[in-house]
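The chain below stands alone and is given in structure tokens; this is the form predicted on its own.
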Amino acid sequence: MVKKAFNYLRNQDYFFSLLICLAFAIALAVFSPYFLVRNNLDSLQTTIAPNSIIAIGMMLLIILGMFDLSVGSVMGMSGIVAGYVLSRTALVQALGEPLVVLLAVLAGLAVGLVVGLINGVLVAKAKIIPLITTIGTMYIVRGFAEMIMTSETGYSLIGFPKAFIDFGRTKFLGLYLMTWVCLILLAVFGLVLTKTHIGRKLYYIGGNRSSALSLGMNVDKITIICFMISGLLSSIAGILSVSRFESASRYLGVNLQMDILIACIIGGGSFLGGKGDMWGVFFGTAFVALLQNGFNLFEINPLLKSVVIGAVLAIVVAVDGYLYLQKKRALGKV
């Protein structure tokens, strides 16, 4: 039974990320007396949960053979927009806390949907490559966020309604509500990818885009929807982070896009498209979070984190490229 389970896991795209996650977790638990302390585990939750939510959208795009570098900026801007609505005292007094919280959430989600729509249309209809498109929106959105947070408006984003703050503080069975939201989203999108027709379409398009077009699949529509989902999930992560930390920050989501992209690739995704799943999202994100946590616990220069992640990424990409060439040779295409 154990051998059968191991053989099954070994054949999964996420096997490598699962392996290094377990190795890191065991090493940290053995060598650091602070790893299993409640405060540290809580801190890991508040890193893994929002990052995994963003990585879900990123993985959908990676399966299509694309990516989105604007996710960190969208996360930050969504948190700022939600924080702005929440901090309007007159609005809270006029409408009441529950309605203002709802309006703030909807306003924050709208940011992600709009940016995602813009990204999707530019990539699918204007045929601008995702790299250029999402770098452009990344800088535009981050620029607006910086302008807001360095103005007088930025200093007024305080005093959020208690109902909103309580959501970020509340735990259920030892997990923050944001972690439960993350797990639910992972389960839902996992089922979409494995059990639905649209999920199979994503893999087919990523694996052979020209063939998908010849079969009449609406590739442009699916591309736009996936970019909108990526933006929406980034907004959800931003709003949940503001709720947990009780403040909107100009630093929320800064440079996060590369950690998310790397987590997805380490988790079994491929720049070539056609690969990836939600288990890989979780384990890849957990690995990056554990690595950062380890550097903090042992007070190692955080700049070395980039070196380690870059080395792991290079290995994973090299192995992925090798396996791709082997597959091509087996099909007689090389």
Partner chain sequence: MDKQLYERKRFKPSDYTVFLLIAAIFLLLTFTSDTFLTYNNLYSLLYGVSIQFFAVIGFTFLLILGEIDLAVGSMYGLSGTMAGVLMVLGKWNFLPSVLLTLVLCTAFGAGVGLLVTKLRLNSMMVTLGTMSLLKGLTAVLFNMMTANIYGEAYRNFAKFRIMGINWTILAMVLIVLVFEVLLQKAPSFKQLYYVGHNEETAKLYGIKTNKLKVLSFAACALTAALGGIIATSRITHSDILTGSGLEFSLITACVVGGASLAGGRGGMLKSAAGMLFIALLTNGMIIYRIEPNLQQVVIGIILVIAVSIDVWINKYKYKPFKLLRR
Given for the second form:
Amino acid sequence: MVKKAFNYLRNQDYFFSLLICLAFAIALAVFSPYFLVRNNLDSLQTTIAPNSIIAIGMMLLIILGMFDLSVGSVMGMSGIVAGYVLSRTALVQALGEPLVVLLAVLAGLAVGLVVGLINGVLVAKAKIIPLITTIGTMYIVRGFAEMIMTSETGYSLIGFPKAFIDFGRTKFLGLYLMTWVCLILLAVFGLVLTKTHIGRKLYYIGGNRSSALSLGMNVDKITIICFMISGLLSSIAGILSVSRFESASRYLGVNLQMDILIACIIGGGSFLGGKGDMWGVFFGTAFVALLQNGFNLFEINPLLKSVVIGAVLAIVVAVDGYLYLQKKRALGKV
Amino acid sequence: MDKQLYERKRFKPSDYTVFLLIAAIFLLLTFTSDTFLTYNNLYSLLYGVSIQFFAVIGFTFLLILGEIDLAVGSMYGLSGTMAGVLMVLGKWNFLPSVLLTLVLCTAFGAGVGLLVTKLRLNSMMVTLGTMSLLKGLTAVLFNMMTANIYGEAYRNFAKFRIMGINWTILAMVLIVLVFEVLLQKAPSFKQLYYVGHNEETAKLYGIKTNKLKVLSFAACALTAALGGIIATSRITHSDILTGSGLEFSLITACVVGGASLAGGRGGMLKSAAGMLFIALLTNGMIIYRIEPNLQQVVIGIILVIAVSIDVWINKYKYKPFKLLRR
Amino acid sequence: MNPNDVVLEINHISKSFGVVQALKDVSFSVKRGEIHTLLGENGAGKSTLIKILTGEHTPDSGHVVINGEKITQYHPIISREHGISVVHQELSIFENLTVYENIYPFPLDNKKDGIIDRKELIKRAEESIKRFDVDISPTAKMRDLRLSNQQMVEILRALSSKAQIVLLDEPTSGLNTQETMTFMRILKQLRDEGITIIYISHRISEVMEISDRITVLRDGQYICTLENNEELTENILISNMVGRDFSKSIYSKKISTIPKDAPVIYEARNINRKNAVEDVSFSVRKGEILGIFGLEGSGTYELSRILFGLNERDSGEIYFKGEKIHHIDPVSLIERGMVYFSNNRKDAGIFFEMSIADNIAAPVLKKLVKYGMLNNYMISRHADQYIKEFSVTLNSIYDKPLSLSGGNQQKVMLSIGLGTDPELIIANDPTRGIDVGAKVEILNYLNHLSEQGVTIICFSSDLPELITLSDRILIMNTSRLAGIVDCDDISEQSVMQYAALVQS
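Same protein, different form: I have the form predicted on its own, so give me the form predicted together with the partner chain.
In what comes next, the whole complex appears, and the chain from above leads the way.
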């Protein structure tokens, strides 16, 4: 039975991320007395949950053979837009708390949908490669977010309605509500990817684009939808983070796209497309979060983090490329 | 020889779009603002361009080849800080620390080039990783030496003047002239265009594509590092924000100047003109008190438009989704 | 013939791509429940016909009738609705997915995008696999399968959508003998179940074993449809495939003038590359034109690339003028006086967006300099030399090749290579996709070069062209050297025998 389960796991794309995730968690638990402390676990949740939510969208795109670098900016912008609406005390007095919270959430979500739509149309219809498109929107959206913040005093927006803050504070069965949202989204998208035809289409398109086209699949439409989902999920993550931190900081989501991209690749995705799943999203983001947690727990210079992340990405790309080259060799195409 | 057969069509309007754009924005600003057309404003604008221009030299080679180095901005940021650390903490002299920095940065660039050519990787993906890596390194080095003003020799580096003009401006003019000629006339430089137009064909006719690529990646790192050192010298201290987003404006400048992300196009004069255009635009936005962040948005939008036009013009050359992988 | 028996009619279909006419007024019909083979050389028009049937191309004139219904609009989805499915030569599998997902890429029973019934899919996949008695697990990952099984899965996919007509484009090219036999058995089983199979292959023995009827195409024209009965022999098929009347065409049989004792200038020894080239050795004499012929998938393309260092090889040596070449790569080969003509100028061989002068100067840039700088006068003189020699029609040497006709583009491409003053030319289909006039000029020029002592190794899938050019023809079949025919014995028949018959 155990052996069978192990064999099953070994054949999954996420096996590697599961393994290093467990190894890392055990190592941290053994070597640091502060790892299994309530505070630390809570703070782990507040990184893993929003990152996983964003990584879901990223993973959909990676399965398609694309990616989205604007996720960090969209997360920040959505959080800031929502925070901006929420911190207008005059508005709260005029409309009442529930309505303002609703308005703020809708405004935040709209940001993600619009940016996702723009990304999707530029990639699918204008045929601009995803990298340039989403680097462009990354800077543009960040610029807009900064503009909102420059009109404010201080680095973050604060003073939100109580209902909104309570949502971020509430725990259910020891987990924050945002973690529950994350788990539900993971489950939903996991089911969509494995059980529905539209979900499987992503694998067909990412695995062999031209064959999928000749089978009559609507590649452009699906591309646009996936970019919109990626934007929307980034917005959700932004709003949830703002609710959890009780403030919308101008640094929300800065450089996050790297962490997410690496999490997805470690979680079994490939820049080639056609691979990846929701387990990989979870274990991948958990690994990146644990890595950062390790930096904190052992008081290593946190600035080294981005060195490690960059190096990991470069190595991952190199290994991915090397394997591809080997495969081409085996097929006699080189 | 039949005359008509050998007559060169010298003027091609599409080659000069960027100069028209520069002229247009120049005239616009001249007539609508009193502060624009002053010696001080134009001089400091040119001075700023001349420093960033260093970074675009190697970057242009790469774009002509059809490759890209997204880490160019991070390299620009790293070099000044690295030289600073050597000088301030290592108590090195000015010259050796700058030289060592340049050597290290060049070696890093060559390493990236080797990785890209040997494993046939997509340079965008690799340099996305090295971008983050170098940024992190800069942050680490920066934290080792906060708020240290650099030594006299370093501070004077950018300020050095020849006949009352900053040497960087003169260097820019010289470099544009030299490389514009070399790119058109020197066989090894001309080969960059061949590779950019069609790498497979270039290989077929005995052009050493891999060697050119490694050298260009090294050159890109070297010139970016040099630019970064001068930029740091100008502001007299290390700044964590040096070079942030530079890759973005360099791409915009080059593509506006007529380079293509599909390779085979572009030139030194055009890149310089593209940079000048961006600088004029930024200058105009400052004059009109447009927020710095909106400036970034505007440049971003220009990038997207320029790339769209590029894709549209060079349609047949793009294999949109194969660009991820060679 | 009962009209109900005819499932598919091809009515006067013509199709051309630029100057190349791929199909000329082709008409024939296919009966329900037969295995109907399309036979012809490379470029006979089989693939174009298949692509019209699958809806990927629209014919210029003529039309297709399926089950008595005239097709008015050509689109993959429409063809599929008419019950046509296809297995292309190139695998179109999804290798990260499982076998059953590859068999059923669409929702079952045309349900709208809904929940996937995994168990049902696996069950059905298992049934269809069992039906053909092959050993594949429906839940295995496609990438873990052998090539032959991957091909099998593709065929199963073609059948999964309740296809009435299955087009198979050289499906056995990756299979070994035993697998091919299994495959043949399955095809017969399908036919007995009433499915019509249109089969493309040029392995003659295979075709004779499996087919009910055989339609022969040649140079885009319909030649005949033969019943496969006792009277049909391999020779009848081959003579129908080739049987051109040389007296009326641009081609003529070459009379070799190469002395038998001319020195060997080039020698390839034991060239090996897994799955592509198996132990090929040959030598070429100075001034000789060696033709290398092989049908699609025989390994000639790979061999030509290996000889010029464009593809890697597993083992093998090359000697040029008696000297072993240690680094087989374009740079050092060009230095030694060799040059390669690419077979597909769209992919490689010409810089479409650079000026014609720049194109012709590409391999010799370093020689066209004065004081280390490129000299425009020297470049244009260099270009001029070849433009005159080939009589390329153009407006200005600073135009781009994109503006030229296919024939002139090809001439420019040859000029680039000839600019290096080569002693040995490896030419890969030097006249592909160009009009007859340009073709004759290029053939004449190659002959002229060989008279001047230039050695040419010419890879071509165009048999008449090789017969016109070659002093000897070397034939490849299933990755191996099948035979060498000397000039006196060269005929379409003799070459095709080696190329099309399975070697035991």
